[in-house]
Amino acid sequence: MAIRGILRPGEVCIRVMDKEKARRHYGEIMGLHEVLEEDDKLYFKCWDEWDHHSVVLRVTDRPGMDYLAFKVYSDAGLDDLEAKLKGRDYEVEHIEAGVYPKSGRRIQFTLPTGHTMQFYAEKEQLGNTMGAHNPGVIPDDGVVRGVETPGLDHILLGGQDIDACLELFTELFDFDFVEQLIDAESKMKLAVFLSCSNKPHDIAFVRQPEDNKFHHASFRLENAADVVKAADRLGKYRVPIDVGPNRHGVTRGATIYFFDPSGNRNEVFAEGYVHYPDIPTLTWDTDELGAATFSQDFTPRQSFLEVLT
């Protein structure tokens, strides 16, 4: 298997302002499984994720993201990543095992866009009820619910120096530079999409006038029909919709965007294409901004471009 090193976005900590409203949104409506509650935090996993949790909600007085954590293949990989970061003069903080629940040791640093990012290699696994021996094809009854998302897919972050983030992820972390949106006249990069897997993106950055901004956390679905079903459920419970259902030109993913009760944007995302390292970086420019963002009606939305937490 070729995928080693950094595996995937394994955990995102989202700030929420009302614990019970957030619990209902992410638990009952989204269908994530609550696995732990601490004083000011709720921990959730998606049904087909083996690790203990992938979403942490922290109750505070403002929305946004506290940190993003990627899981790496081995504990030795943390030492390698730390050496690379220190070689570029990044300050690296050590977090001992157990400080974060059910998790091994972590390293933490600040991205050029001001976001807090962590790497970890170990987390307790709860499984998906199907087991690893003769697992079958569906989980136990009642496990799949809500919008039926099997897992956390990717994160989109906003900040000023996305060029430095592009360099960091491609040169130090071995991510592929999969797609970009550029200004048609100046050729300035406005958004970059990066992958450590075969997905169109595992993380993306959009240029913004303020650092440390959170655009959305995206949850995977199996197909475009499931996106429409998710829209029906979101409509039933009057969840505020930003865009969708639609399809992106960038990544080709079927999508719907919506907001949690604190104003944080969520996405459900399906399909897209399979990425391989020998595929050249795909480029969209602002002459086709509508089709790049939403290909079915080629209409850019100001809220999508400007509203971040």
The other form holds:
There are 4 protein chains.
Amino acid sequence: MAIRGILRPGEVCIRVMDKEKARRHYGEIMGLHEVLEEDDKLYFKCWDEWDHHSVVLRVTDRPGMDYLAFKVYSDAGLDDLEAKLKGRDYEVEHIEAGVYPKSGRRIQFTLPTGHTMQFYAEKEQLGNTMGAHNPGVIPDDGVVRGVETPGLDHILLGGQDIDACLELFTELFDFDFVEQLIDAESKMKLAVFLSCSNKPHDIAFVRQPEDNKFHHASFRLENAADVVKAADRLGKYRVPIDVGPNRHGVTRGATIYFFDPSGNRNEVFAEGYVHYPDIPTLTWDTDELGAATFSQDFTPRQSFLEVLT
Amino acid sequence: MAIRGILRPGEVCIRVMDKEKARRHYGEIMGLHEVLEEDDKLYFKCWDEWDHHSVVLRVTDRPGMDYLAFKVYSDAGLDDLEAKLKGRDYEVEHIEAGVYPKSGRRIQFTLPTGHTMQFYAEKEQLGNTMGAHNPGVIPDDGVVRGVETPGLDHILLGGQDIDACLELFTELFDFDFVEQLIDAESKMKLAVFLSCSNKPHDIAFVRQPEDNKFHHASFRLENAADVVKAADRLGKYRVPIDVGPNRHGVTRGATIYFFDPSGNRNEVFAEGYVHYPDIPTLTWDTDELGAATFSQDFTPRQSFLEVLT
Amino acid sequence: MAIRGILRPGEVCIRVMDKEKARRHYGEIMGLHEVLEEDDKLYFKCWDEWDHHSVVLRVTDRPGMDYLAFKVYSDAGLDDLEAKLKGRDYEVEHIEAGVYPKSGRRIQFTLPTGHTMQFYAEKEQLGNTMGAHNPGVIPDDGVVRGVETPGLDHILLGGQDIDACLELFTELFDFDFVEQLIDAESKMKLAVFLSCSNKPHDIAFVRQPEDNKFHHASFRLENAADVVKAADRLGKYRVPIDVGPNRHGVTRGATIYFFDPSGNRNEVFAEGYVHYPDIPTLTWDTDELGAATFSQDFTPRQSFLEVLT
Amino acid sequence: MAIRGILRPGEVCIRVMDKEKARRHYGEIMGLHEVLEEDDKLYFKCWDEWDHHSVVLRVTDRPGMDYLAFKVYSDAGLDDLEAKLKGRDYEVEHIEAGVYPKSGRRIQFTLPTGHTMQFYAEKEQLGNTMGAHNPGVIPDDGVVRGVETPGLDHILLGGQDIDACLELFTELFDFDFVEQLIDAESKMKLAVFLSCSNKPHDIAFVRQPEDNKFHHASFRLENAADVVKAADRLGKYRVPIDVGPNRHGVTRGATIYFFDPSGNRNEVFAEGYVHYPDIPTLTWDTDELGAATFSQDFTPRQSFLEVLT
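Next up, the form predicted together with a further copy of the same chain. The previous block was the form predicted on its own.
Next comes the full complex, this chain leading.
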């Protein structure tokens, strides 16, 4: 059966400290389309997304993530999820349709790692500019620009009790437990990677001493050659690079880590394997921490485990 | 929720007329791994598949497809599918575990287009040679060779009542109706593309005057640059080409169509878009038949609609 | 020693029949930069060329090529070439500096195949927009667009006495005779490929019953992945395709052949091998005409030998 | 006129400390073909080179480079070069044909930076396995393996008087002075890049306090996508990486720096621009040292200026 229930990370609200710098970074450089502006917020969509927006930037005095919202297949799915959450004593808040622009009703709760998470089933659609009738294969000139990401891919969050998040996502939300990074000696889970799709991850958690931390938002590219083109562009605009072009061991994805002007980490990601639920959970341990994180030089970066917003 | 129910086209049984020629084509040239031989059958897996095999070649006196088997997430799913099929008066045949090598029990029925279809939930796993512990990102030398396809992608079948197949797959099997090609005047459906995943299609049907026809089996590649490398190799070995490197309008996939030594069409496929069920069905009509099928030269090929086995 | 004497095909003057259509094709679609307009002429440069222009379009009532001009390393080289030509009884015409815009003096003569050819050593330079001081690796946004060709690569001409052209280019102009296509039985040369650089060809001649014919002007791309992107774009704009993405046997170059709105053939070309003069001349014969021309489907196209302007 | 005089760096002799480890690195991993073994030497060629060998490994007790030999177009060119060198009071040593295996006579002298350099015009040819008659576009399976480099690209050397080397190569050897890296304040040249071809460099020199030092030998790849594949493979075999996939500002080449088992730096290189002698020398200064060396993260590496063998 096709993908049902929870579909994907459909909206992330990131805190930024300078509206114009953030507008340029996510707009001109990353290539997202600005679709709405409010006093303290900018709304963006990636070109090949159909929904009205996927990235919300809120201007405030510190970086980080306000909330992460997953899109759910149907309104009935929201009731189902609410019931499951309440069955585990999660407090579930109702947000009426229209409170969030272009959005139907939402339910909101707090993850064991302290992050605010939402589910919603409805959002106005803008389309991907090519329409649904004889759409063609590439958009008109000008629609695609900058790093040209077609879509938001996944989110990585940091906090203390990632085991509880793992249980929540696998048992209540029916995600697959795709990969994990464990301590070679204690076997403690240091990072867990979870999927509700064919992607190797839709969300991941890394163990951190502080809760409610944001590791990165990742944007999809078509292939590793496009990651190279993205690296050229990020270099041209002097976007601060955390880790240049490499390939993750976990997920096998081609990657670049970099920072938006407020210090939030972004990623471009391509070519991870096709995940299916009948593949066993892959386990990396810290004896191979370098290869697990950056396989092309098998060198761990301190910043991967320590720099979050 | 992660992909559940029907997972993917997990096994296709193709008829071939010369065992050694077929062995060389699917083995050395396409790069599949031969995992089992029987008197009249060869079993292959693609390198990045975990299950024991995905392609079965049966040696006989004519080309075509014997059956297509989808893997289902759980054994209970088989009961559920059987009940649904019987509710629509389909005859369902039981095949005990072990009748098909390395396979659990199967249920079998006939599609409205005359094709034999099966569901199964269990198959012995061989893994992808990299293991589940610190697996790395590329297999050892020698594991990947030839066209280097990592996996079976989708199957396209031909027959008369593709509308009934569309209804069956969307209503009983919960597939998404992703794209269609219609006659510009009569609006008759000429081809329908169906997905149970993030792929733009797992199975598709093209309207044909004769039932139970096989259009092609498609093998996945990572990206369009690898499709170019595949084209170099197919050319080197003088594999008969139906349509050289191009990009489909439908699915946006980079493609090459070619024939195995028995005349069965194969495809290599890469870079189709990421499908989600909340994207509307895309419709192409015959006014754009060229671009719908081969967007890079927008030229329809007669063989696409007429050559099947 | 570095490349001296004749450097490259530095300017081609192509006849077009509709100024605005030609402007859009070579400008917006191919991505050349329009640098000068005269009543009946448009001047273009590719983005990574330093000289003022490389493509001149003359508006008239029929397609084809007015002249091909090679850039020579030094003014003294013009005298040297003139002496050599006169030694073989070629008539050499002098064109004063300034007659051609932005250009130093030229010498002009007629090839044995009837084409007008020129040499010049000086042309005003515009640069590639990145400057010569800390230039960076990619130009500013907007500079690169459309098919994004960085430079004119080579020219292929048609006429009767290609043997005389071969002798002229190898003996007088010191080009390397890199490859040839010969008739398998008569051994007659059907096409000859000549280089004054590391490129597998700077100019080529194909035997034709009519003299002074233009086969194509070829524009360079970085790699085969960019050829795929070009194919997507040419398809989108419905540029008439002669032969879609393929790889030549001769030169090993990835290619697309297509037509400008006046019917002149263009090519995008990438990834030919690196030529050196100590590699023997490669010979293809008509028993392998398909693979020689289009190796990925080893299928000869009638148009390759017959459609010229 | 085609490339004449000095053609390319045709042979480099690198010192290694363990024959079997070196054999595996340059053979299995880099993909060069071993063509000859002597007591203390291994001879290799890259697959798309025609001459008998391009890399000689001499087993001894320390890493570094024994000599660099450029191939010259003709035997007469050797006399010409000898005369020029003697005109500047260089001592020129004669090495008879056959002293070096498969090689014609050589002349040898010492560069101002203390490196031993040779010129030769003749070497036995093995071809690239595809022959000169209907060669095809890719070699047989097994011929290409590992990192699959088709050819030696360029050499970078370190020493004190790089200004004298610049003068020698430009004035006596007629190389182009393509790029330079200078100190932003003193304007002192820190590195100079020289070409005798369309490549952005065939040889380069970096200023070092110690003479006769070896910075790296660089091997060509077709494009940046192949550099990514090389990075996957180098990572798999835990080849020590100096700088992972990136793009140089100088030359615009896609690059990976890594070390052979003896600590000699290697590079894979692709996609530098096409050099012509009428392009002005490009100058980078130390204010942009990061972008000049590694443009995708514009971060200078200490090792680039300090680690040589």
